[in-house]
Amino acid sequence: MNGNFTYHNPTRLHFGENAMESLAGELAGYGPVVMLCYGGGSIKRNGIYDQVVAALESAGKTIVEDGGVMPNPTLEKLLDGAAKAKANNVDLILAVGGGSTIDYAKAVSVSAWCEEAPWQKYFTRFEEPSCRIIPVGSVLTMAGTGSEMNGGSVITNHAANLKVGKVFGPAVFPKFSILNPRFTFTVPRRQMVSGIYDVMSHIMEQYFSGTDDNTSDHIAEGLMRSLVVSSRAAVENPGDYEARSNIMWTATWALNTLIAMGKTTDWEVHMLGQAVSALTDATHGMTLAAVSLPYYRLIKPHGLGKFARFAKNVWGIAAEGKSDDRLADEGLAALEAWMREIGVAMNISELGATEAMIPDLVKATFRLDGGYKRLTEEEVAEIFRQSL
């Protein structure tokens, strides 16, 4: 492991069937108000909203309704949320959902007291927050972005055509979250997909960095090998408690900061995928795996030996007789197989985004330095001429 770091992660998990019985234990915690947030309304067809809402009666809560958190949260109801939280003077934000919700709670959390612009303040200045923050808690329902441990929050920003990612310190992290595998079999299939590749690029970002053999990567690898076993039994039944359940916890810990520790860790192909998100709307998971297979062909060169490392420890590829720029192919083509097997989007043309959109599609993209290589604006231009 190179260089020095602190590891905190304050959230609590309960995992399991019976993982919303610790609901009430946690809401004892909490003052009498809170703001329940949630998406489209899914989980009041479901059942999962009336289990939320028994709990919050039963511990004698004032519910501040807070619906309608769309799958890419906007800036504008950022801002209704905040307003809206402040007003109520609310104690707790209960996030019931997924990634989306969950980001966008912890959005109005650090907002609803700020005296600043959010949008400035911590997606343009990348500020942490200082002013009150209130607690929030999840009810996760969908597996995917790990943001039930961690203090990521993407916001989308349409009038800039802008979708950003602020990572907040462990004040920010949600308290407790409640993992139930069986809440997210009310998922439709095409978003648990794009949650499975969504759990993958994760741990890839964190992956492909760095040259040192590091206690991380080796983790990642057998994360990797058991969300490639887990993602083909769910696609073949999704059903599957033991698979789902595997997925679940997989994806919380690909990105609840464990893995990326003595790590540099990439990001681009995030930076690239929420691009497209700004412009199109597009499904999260969907988009980075669009651009992944361009990105990550394009810097092969400059991370050969982590590559085909891949081929050997994630995909079993034989590495006798074969240089290492021959296995890195096959890890790769290993990969694609494996996204064109479980079906995700393929290319951004299908996702709604065009060659006229370039131009902007750069424009979006942030350039990060933690990977092997440091984009140029012609070869971001050419990632997505790729992707098309």
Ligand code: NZQ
Contents of the next structure:
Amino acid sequence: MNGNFTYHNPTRLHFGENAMESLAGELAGYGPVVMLCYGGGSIKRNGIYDQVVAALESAGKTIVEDGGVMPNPTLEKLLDGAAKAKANNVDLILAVGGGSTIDYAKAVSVSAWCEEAPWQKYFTRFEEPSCRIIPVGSVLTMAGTGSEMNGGSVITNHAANLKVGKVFGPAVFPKFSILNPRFTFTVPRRQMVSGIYDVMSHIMEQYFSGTDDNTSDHIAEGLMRSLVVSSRAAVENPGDYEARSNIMWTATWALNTLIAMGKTTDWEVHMLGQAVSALTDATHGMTLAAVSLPYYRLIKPHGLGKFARFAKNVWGIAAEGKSDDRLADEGLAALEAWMREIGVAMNISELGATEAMIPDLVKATFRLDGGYKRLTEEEVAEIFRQSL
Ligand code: NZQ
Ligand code: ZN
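Given the form predicted alone above, produce the structure of the same protein in the form predicted in complex with 5,6-dihydroxy-NADP (NZQ).
The next block holds the full complex; its first chain is the one shown before.
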């Protein structure tokens, strides 16, 4: 394990079919006014809204409704929500939904009482909050982002053609999250698969960095193997509780800071994918899938040992008599076959991107240093061309 680090994750998780029973106990720890954040209405159709409202009412809470959080939440929505949270002096923000709703709730929590413009402070200068932070709790309805146990918050500014993620410290992590795998059963298949690829990408983007034999890499390999097995079962039968619960738990551990401990991390696929989302508003996990293979094939020579290890330890490819280069290619071929099998987007054209957008996509892509190679602008453009 490289370097010195402090590991602290303050989010309390309640997991399983009866997890909602723990909500009452959590609510007792907060004041009377709860802002209930949710998305476009799926929770009203599948009954989760009624369960949450019943728990809030029996706890005697005043509910401030804040629905309509869109996938890829926008800066405008954030500013409205922050004004609402401040005007109602809310004691707790309860996010009921997927990553978009939870990310949004965190952004509201640090913006309501912030004297400065949130976009500039958090998503441009990447500062930590210096104001009062409203506590956030979550009821997760879709597996993928890990937002239920991390400080991530990704906001889209359409006027600037940017989608930017800020990773806040533990003060902004949800205080608690309710994880009932059954709540994910109504997620549409395409959205489920997008979430599964998002999880895979989170793990790969922490794994494909550094050359040491790190405990975090071994944990990552186990999480990837579990995800591949469970994703196949869930695609075959979305009602498979064991598969859906494994995916939900893997998603949480994929991005709750654990597997980033003691190693460097990459995150360039997220930078490329976020650029695609900024311009097309496409579904997050699909944007990652669509750019991944051209990216990994480009950086492969710079991290050959890890790519060969990925082939052996994640995909079970026999190594005898093969060069690292051949093994690495076979590992990426196995990744590609799995992506096609579960049905993710394989190119950015199907997500609405065009060749004419490439200059703007390049401008919207942050180029990071943590992976095997810092990309040049021309390489970024080439990855987008190959992803079309
Ligand atoms: O809005 P509703 O009506 O609820 O429908 C949602 C939405 O249309 C639907 N859905 C969610 N749970 C459902 C359901 N439909 C039926 N039944 C259910 N139980 O699914 C759609 C997508 O929801 P969304 O929250 O957008 O998905 P996801 O969880 O993938 O979140 C994506 C957002 O999270 C950010 C992404 O950039 C994107 O903005 N990320 C956040 C991260 C973090 N906090 O660390 C890291 C990730 O890399 C990611 O960037
Ligand atoms: Zn992601």
